[in-house]
Amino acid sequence: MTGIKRWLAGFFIVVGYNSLTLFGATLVTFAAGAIVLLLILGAVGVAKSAYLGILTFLVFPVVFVAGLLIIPLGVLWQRSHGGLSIKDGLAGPYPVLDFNKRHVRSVVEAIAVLTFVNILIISVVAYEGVHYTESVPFCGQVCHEVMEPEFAAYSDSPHSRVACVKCHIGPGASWFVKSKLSGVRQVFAVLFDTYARPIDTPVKNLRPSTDTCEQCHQPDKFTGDRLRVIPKYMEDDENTKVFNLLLMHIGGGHGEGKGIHSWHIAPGRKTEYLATDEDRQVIPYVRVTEADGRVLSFVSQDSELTEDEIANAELRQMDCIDCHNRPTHIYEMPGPAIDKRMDQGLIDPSLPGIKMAGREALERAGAEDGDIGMIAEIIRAHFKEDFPEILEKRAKDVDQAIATLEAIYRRNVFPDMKLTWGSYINNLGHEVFDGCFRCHDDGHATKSGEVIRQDCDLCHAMLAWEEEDPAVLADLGIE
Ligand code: HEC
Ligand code: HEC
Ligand code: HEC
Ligand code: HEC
Ligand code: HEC
C-alpha cells in the first residue's frame, strides 16, 4: 500500500471507531475546510467583511477544536464500555504500540500527520486571529451600532489611518492581555445589552500617553507657533464671512522658551490635579512639581475642600489626553460644522440666511430622540417664508445644502447611542466647553498669590477676531 492509502486506513481506524469519533472528525474536517477557504478568500481580497472574520477566527475555530476534543472522547467512551473490538495493539487498558504490525504504524503515522496539519491550522488561525482582533474593522465595525459614532468621527480625523489599538492598547504583552480581557467583558456587555449609551468617558484605565501617542509624536520635536485661520459665517442674511486668526504658541516639548507644550510637557515637571466630577470638568486643586523639587499648590477660589481632603486626595497626573481628549473621535458642533462645509463650497454661502437656518435645523433635529427629517422641513420652511424665489430658481443648491446638513447630522448624531451635539466634551480650547479654562481662570491661586493665568496672549496671539478682511492675511499672502 502506498503511504497515503495506509494513512487513510489508519485515519479510519481511529475515526471510524464509533459514531462519536466519526462525528468529531466530520466537524474537524468541515471546520478546517471552511477556515482554509475563508483564509484564501480573505487573502485574495474577495471576502473582506468584518463579519466573515468572526466566522474565520471565532466560530469555525470553536467548531474545529470541539471536533478535536470529541474524537478522543469517542475513544474513551468506547473504552469505558469495554467493547474494544479494534484489532490488537489498541485493546488493553493502555495501547500496546507494536510497530511491527502494519496497521499500528498506520494509525500512529495518521495521528502524527493529522496532528501536524491541525497544529498548522491552529497556528495560522491564532496568528491571523490576533491580527484580526487588532484590526480597525474588528474594533470599529463588528459591533456596528455600539462603535458607529467613534468609527465615524475617527474616519474623518487626522488619525484615520492610525489603528485603534495604537492608542487604545499600545505595545507590550501586559496591555495586550489586559485588552483581550477587557474585550471579553465588552463582548458580554454587547451580548447582554448592558453597555452605557453613550459610552462613558473619560475612558478609565486609558493607557498613559507616553506609551501610546509618543510612539509617533516625539514631544521634544514640537516647536514654534502655528497659524490657525478659522473662517466663520455670521448668522445674517448675507452669511457674512469673517475670520478668527490665531497664532498658537505650540512651543517645544524640551521646556525651553514659552508656549503650551514648552510648559506643560517639559521634562521633569509634573502637573497633577483633583477633579471632583466624573467628567473631570470641576478642578478645585492643581499641584505642580518642578524638576528641582519645588512644589506649587493652586487652590480654586470656588473650592470647598478642606486642607485634609486636599492632602489625602488622589490626584491625576496630566498628560497629552487631558488636553487632547478628542484627538480622533472629534465630534463637531453645528455652527463650526456648517462653517467648514460652507468654506469647502458644499453649502453655497450665497443662499440667504443658510448659516442661521442650518444651525437651527441641526440643533432641533438633534434634540431628544433625533429626527433627521426635520432638517429638510426647517430649511424649506425658511426659504418658503423669507425667500420663496430661491426655492424655485435654486432648487439644486437648496437640495445640496440639505444633503450636506444631513451628512453633518449623520456624522455627529447617533440617536441609538443617545449621542448628540456636545455629548462628548472636548477639552482643547475654551469656547464651547471650559477646556483650558478649567484651570486657567485667574482664580486658582497659591498662598503667595500666583495664579493660573487667563491672559489672552498666553496660549495664542489673536491676530484677528471676527474680521471680514484681516490685513494680516493679505500681508501673509494667504488668500
Ligand atoms: C489617535 C488615537 C486614537 C485612535 C486611533 C483611536 N482612539 Fe478611541 N479614543 C482615544 C482617546 C484619547 C479616547 C479617550 C477620550 C476620553 O477619555 O475622554 C478615546 C475614546 C474612545 C472611546 C470611548 C468613547 C469616546 O468617544 O470617547 C471608544 C469607544 C473608542 N475610543 C473606540 C475607538 C475605535 C473603535 C477606534 C478605531 C476605529 C479608535 N477608538 C481609535 C484615542 C484614539
Ligand atoms: C501611529 C502614529 C500615531 C499615533 C499613535 C498618534 N498619532 Fe497623532 N498624528 C499622527 C500623524 C501621522 C499626524 C498627522 C496627520 C496629518 O497631518 O494629516 C498626527 C496628528 C496629530 C495632531 C495634530 C492634529 C491637527 O489638527 O493637525 C494631534 C494634536 C495629535 N496627532 C495628537 C495625538 C495624540 C494625543 C495621540 C495619542 C492619544 C496621538 N496623536 C497618537 C500619528 C499618530
Ligand atoms: C496643556 C494642554 C496640552 C498638552 C498637555 C499637550 N498638548 Fe498638544 N497641543 C495643545 C494645543 C492647545 C495645541 C494647538 C491646537 C491648535 O492649533 O488649535 C496642540 C498641538 C499639538 C499638535 C500639533 C502641532 C503642530 O505644530 O501642528 C500635536 C501633534 C500635539 N499637540 C501633540 C501632543 C502630544 C503628543 C502631547 C503629549 C506628549 C501633547 N500634545 C500635550 C495642547 C496640549
Ligand atoms: C489641570 C490644570 C490645567 C489645565 C487643564 C491647563 N493648564 Fe495650562 N497651566 C497650568 C498651570 C498650573 C500652569 C502654570 C501657571 C501659569 O503659568 O499660569 C500652566 C501654564 C500654562 C502655560 C504657560 C506657559 C508659559 O510659558 O508660562 C500655557 C501656555 C498653558 N498652560 C496652556 C494651556 C492650554 C492651551 C490648556 C488647554 C488646552 C491648558 N494650559 C490647560 C495648569 C493647567
Ligand atoms: C490657557 C490657554 C488659553 C488662554 C489663556 C486663552 N485661550 Fe483662546 N484658545 C485656546 C486654545 C487652545 C484655542 C484653540 C482651540 C482649537 O484648537 O480650536 C483657543 C481659541 C480661541 C478662539 C477661537 C475660537 C474659534 O474656534 O474660533 C478665540 C476667539 C479665543 N481663543 C479667544 C480668547 C480670549 C479672548 C482669551 C482671553 C480671555 C483667550 N482666548 C485665552 C487657549 C487659550
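No experiment lies behind these values; they were computed from the predicted model shown. Numbering follows the first chain given and starts at 1. Basically, rigid core = biggest C-alpha set you can superpose within 1.5 Å across the two forms. What changes on going to the form predicted on its own:
When the rigid core is held fixed, the Cα atom of Gly293 travels 2 angstroms or more between the two forms.
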Second form
Amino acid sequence: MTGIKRWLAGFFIVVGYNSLTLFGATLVTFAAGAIVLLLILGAVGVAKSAYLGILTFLVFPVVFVAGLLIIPLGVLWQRSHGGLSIKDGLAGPYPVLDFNKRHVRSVVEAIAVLTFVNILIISVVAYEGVHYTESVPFCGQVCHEVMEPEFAAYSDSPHSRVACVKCHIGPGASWFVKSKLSGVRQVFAVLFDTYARPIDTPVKNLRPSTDTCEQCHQPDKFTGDRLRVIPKYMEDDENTKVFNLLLMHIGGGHGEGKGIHSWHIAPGRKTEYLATDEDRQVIPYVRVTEADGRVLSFVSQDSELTEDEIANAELRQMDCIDCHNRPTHIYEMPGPAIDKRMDQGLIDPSLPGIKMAGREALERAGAEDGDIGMIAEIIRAHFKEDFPEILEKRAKDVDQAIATLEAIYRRNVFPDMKLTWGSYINNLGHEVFDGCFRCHDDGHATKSGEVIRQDCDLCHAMLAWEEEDPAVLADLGIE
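Structure of the form predicted on its own (previous: the form predicted in complex with ligand HEC):
Below you will find a single chain and nothing else.
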C-alpha cells in the first residue's frame, strides 16, 4: 500500500500544480474513460451507431488531446508565476532530478505510466479512427440528410458489399491523403450549409477505373454474347406483360475488335475524347488510336471547335466510368421501377391499370416539393372511379401496391435534397438519356467520311421487342 500511496502522491504532484493542470487532467481522465467505455461497448456489440463512432474516434479524442496540452500549459503558467513548489528540493524554475529522493522517483514513475497510457490510447484511437472514417456507416450515415440518397441507392446496388472507399479512394497513400483533405472541405460545407442539392456527381475527381473497378473486374475477360431478358408491363387495364430480348455483344480484350468492351477499352486500342461540359454529355471530338498506330479523328458535325482548339485540348482516355457512370448509386425511373416490382410479385399485375396509375402517382408525387401522400390518393382514386369492386374486394392487394409504390418513392426521391426522377444522368444505354448516342449518332465523322455509327447491331441484336410470347423464350426453355 505504501508504494501505491507514493505513486498516487507523485500523480497528484504531476497534475496538481494549479487549477489549470487539474482542469487538463480532468479532461484527459473523462475523455479516456469515455473512449474506453465506448470501445468496449462497440466490441461486444451493445452500442453500434455511426454517431457513437463520431464520439469515440473524433470528439472524445479531441477532448483527450486538448487536456494533455493544457497540463504542460499549466506548468508553464506556474513557472512564470513564482516557480514550481515541490517538496524535497524540487523547487525553482526547473526541477532537479535527484532519484535518491522518494518524491522525485514518484513523480517520474507517474509521468512514465501516464505517458505510456496516453500513447496507448492515442495509438488505438488513431488506428481505429482511420478505419472508422473509411467505413460505410461513416460515409453514408453520419451526414444523414446530405448522404441519405446516395446511401439508399448504394444499399440497394450490386456493389452494396463493397466498401465506399474501394471505389472512391482505392489503394495508395496519395489518394488517401487527397480524400481526407477533400473530406475536411465537405465537413465545412455541411457545417455552413453550402453543399449542392442534389450533391454533385464526382466526375472529375474519381480515379481512373484501372485503379478501382479493374481491381475486381477484368476487361480482357468480358468476351462473348449475353442474353438479356427484360420483362415490361404495358399501360393498359390488363397490364399486359411483354418482353424485350437483347443479345448483348459484350466483347472484351480477346474479342478481336468485336463487341462493346472490345471497341472502347481493348488493350490494343486507345479511345480518347473531348467533352465541353461538366457532365461529359457534349462530346464534339473523339480520337481512336489503333494497335498499328493508325489514328482516326472523329469530329461532330455540330462542333464549333477549331482545329487548333482540338489540337491543344486535354483529352480524356475512355474507361469504364464513361458508360457505367452510376455503377453503384443507381436511381430508377418510375416505369422500370414498377415493372421490376410487378415481376417480383410485390405489386399484383392482376390489379387493373396499376402500371399506368402507379407511374402517374410516382411522377406527380415526385414534383419539386415532393408529396408521398399523393401516391395513396391517386391509386385509391383510380380504383374508386374505374374499378370500385377491386377497392372493396381486394383492399389488401391495393394497400400492398400503395406500400410498394411508396417504397419506390422513398428509394429514389428526396425533396430536401432536390433529387427526383432523372436528376442524375445515367450513361448506360440510351432509353432515357443520350448515353451511347453522345458519340454513336452518325454525326461524328473523319475527314475521309468514316463515322461513329448509330447502328443497333453494333452493341446488341434485338431478338424480340415488346412481344407477349417471344418464340425465342420457348426455344431457350425460359419461362
